[in-house]
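Presented below, as structure tokens, is a lone chain in the form predicted on its own.
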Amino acid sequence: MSVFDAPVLYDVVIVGAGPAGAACALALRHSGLRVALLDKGQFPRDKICGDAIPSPTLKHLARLSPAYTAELYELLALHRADTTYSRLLAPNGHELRIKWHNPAFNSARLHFDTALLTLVRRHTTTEVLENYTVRSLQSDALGVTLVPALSAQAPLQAALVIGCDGANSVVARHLLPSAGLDRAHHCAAVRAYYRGVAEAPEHTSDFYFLREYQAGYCWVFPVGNGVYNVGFGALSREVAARRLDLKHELRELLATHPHLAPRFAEAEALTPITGFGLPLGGSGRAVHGARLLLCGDAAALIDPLQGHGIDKAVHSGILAAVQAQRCFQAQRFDADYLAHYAQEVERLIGRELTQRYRLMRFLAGKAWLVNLAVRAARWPWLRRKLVRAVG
């Protein structure tokens, strides 16, 4: 139990400062509402990720300040990698390359979520909390009371809370608290920083599909001076049926496979290979109840043809601040009106992911299939069509 007698009043908590939670503080900047960012970290904090900011995200950011994605760029100037091109392999060793028109980049999240979380200290009036681990909530009429680990941390009470805390969301755990592990919509990946990696343009990322995997895929993304994110996924239900060690999988695969052994031949490993989870769009998981909402990967809204998902997080961490002035206007936090934001979130977000799940699933397994959309985008309108269908 904590040592403090009463609790710490916010109007809103938001819990977990990566992308969803920094996109929802910045979000309710002209709000008025006494806001809480918290973090289970010390920025800056590493987050086992692939490293990809997609387009959208920056589009999200710029709608709510054009100011920001300008400032963004200049806090990452040492730390990214512009992105023009993506190069997909085919299980049969049949490449496409891909130009995109609009600014993408990759940047580890190291420094992408410092760099977001750095935006909030400036433009908001946010109390940012670190090293703040939540080990329960607690919800009465009052609000939500936030039970700190630590008994020397003061618990904190709000009417709203927004869990954008990751694929092991705490949030995510008191609103679902029977919810096991879908293994059919969840992802397992690994991922390690290598530099010296041969024939790897710094504008360049790599997407390799492979013939031994039913889903999944291998990528090469340059990340900025000469460094790059190197991993592995597949669906996690491929994973336990075949007991695959991931770790040992993408070594042999940077050991042994014909396109990827010989960039990585003379490369340098940085850092350990580690592991993290996905939770995959298309669940239908609840993102809201009584006085909760969740954002991101709490929600599970990674796309499940890509496996990326700060745009997603990003853009519902938005969404959930909309909701949140919405909510203290009209003195409601009941699951009924807070229901509003699952629909915004489905009809924005969820029914894309949806489609992109089906789609998923029906090219697992199908190298031809794969093998024949490669070959067939050599035509421009084919291409087109596969850009659209690939995101």
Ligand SMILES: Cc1cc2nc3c(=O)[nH]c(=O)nc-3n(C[C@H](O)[C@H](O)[C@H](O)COP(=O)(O)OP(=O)(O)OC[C@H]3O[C@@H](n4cnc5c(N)ncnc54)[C@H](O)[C@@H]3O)c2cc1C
Second form
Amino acid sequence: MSVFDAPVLYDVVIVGAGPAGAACALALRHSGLRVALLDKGQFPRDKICGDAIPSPTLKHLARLSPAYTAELYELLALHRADTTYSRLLAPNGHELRIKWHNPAFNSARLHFDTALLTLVRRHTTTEVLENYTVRSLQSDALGVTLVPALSAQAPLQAALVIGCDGANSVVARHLLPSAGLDRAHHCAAVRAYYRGVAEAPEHTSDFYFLREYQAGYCWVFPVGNGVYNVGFGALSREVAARRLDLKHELRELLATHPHLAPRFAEAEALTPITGFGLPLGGSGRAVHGARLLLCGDAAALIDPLQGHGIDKAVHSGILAAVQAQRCFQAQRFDADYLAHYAQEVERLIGRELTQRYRLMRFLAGKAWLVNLAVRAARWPWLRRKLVRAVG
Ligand SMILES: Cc1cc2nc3c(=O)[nH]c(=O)nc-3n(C[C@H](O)[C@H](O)[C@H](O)COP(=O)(O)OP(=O)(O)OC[C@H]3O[C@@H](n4cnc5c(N)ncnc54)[C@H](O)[C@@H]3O)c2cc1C
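Switch from the form predicted on its own to the form predicted in complex with this ligand and print that structure.
Shown next: the complete complex, the earlier chain at its head.
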């Protein structure tokens, strides 16, 4: 018998220390609960992403404490690019420059997620366990037992498990064992880092909308120190139907697209092109069960229009922390009681994502409409409307 046969007991175990998990741990800082935050990776760790940190992320963190955003800026002083402008390039080559008023920045997730975890370590008593991969979960009357992939590690037991373990969530699979991949609510995307990208205006993130693809776009985002995160994503249904090889498509775009090719003629690839999935919001996926809550990508909360999910991950992580405290106060962990979280997620995040999913599907395949919108946005009041719709 191993000394680890008896599980280590916690009130709350948060699985996954990305933005959702870190925000949840921060929001539980005054709860008095025994909290573990575990991750299969060791930080700093990479996460395939466009690295654009949407401005609501900072707003949600500032609501927890204004000091957190100030510290985040300080921790990322050498590893971020503040972004004031977006440049949208329509399929016909016309461009629209949008100035944003709320602060936002791009930062490689290698650094951003590590900075968030630093805040957790500084400001909470959370036990952070790295290199801990959850293989499966088992529920019984006493709580949920998390079984590690490595037999040398101890299992953990919690009254409540918060699944913040991303797009391929093991916690979500435990909750919904029969759910398959819903390709109509899922994007596939690839990215690589480049240096030496030409014609790159300062503080500007570029979005290229392409006639050949129904939904999705190509992006060129500065992340600081002359490095660019360059990627391409499309709806998984289209990727499967057309048997697209996204790595090949991105290489082709950078070599042949009339606006991109001159920009990348002298650019140097710093990393291979790698891909990952984006579970889009608006799918109505379950986000709770007895003793279980899901947040962020595990709850499929990515904005279908922009592909952004970091802000929703942080927001849902904070909402889960509020629900966790309610559960311990009432000593109730049944699915009926936890449904309150699902209602809050739907009210504050899900409804908007459903609308944006409809807008994304409406625009898909209508390159002429995107051309028209970019052209019409020359008029300030139409521009304001467009910015409100996509922003
Ligand atoms: C190519 C691409 C580009 C994107 N671009 C943007 C962008 O520019 N801006 C934006 O806002 N969003 C973007 N997104 C979406 C964004 O990456 C996610 O929405 C965001 O990372 C969700 O955060 P999260 O905390 O829910 O999950 P994640 O960031 O995925 O974190 C999950 C954590 O769980 C850990 N984990 C997973 N499984 C286990 C396990 N079994 N045991 C223990 N730990 C586990 C992982 O190691 C990871 O650290 C992009 C996504 C992709 C794929």
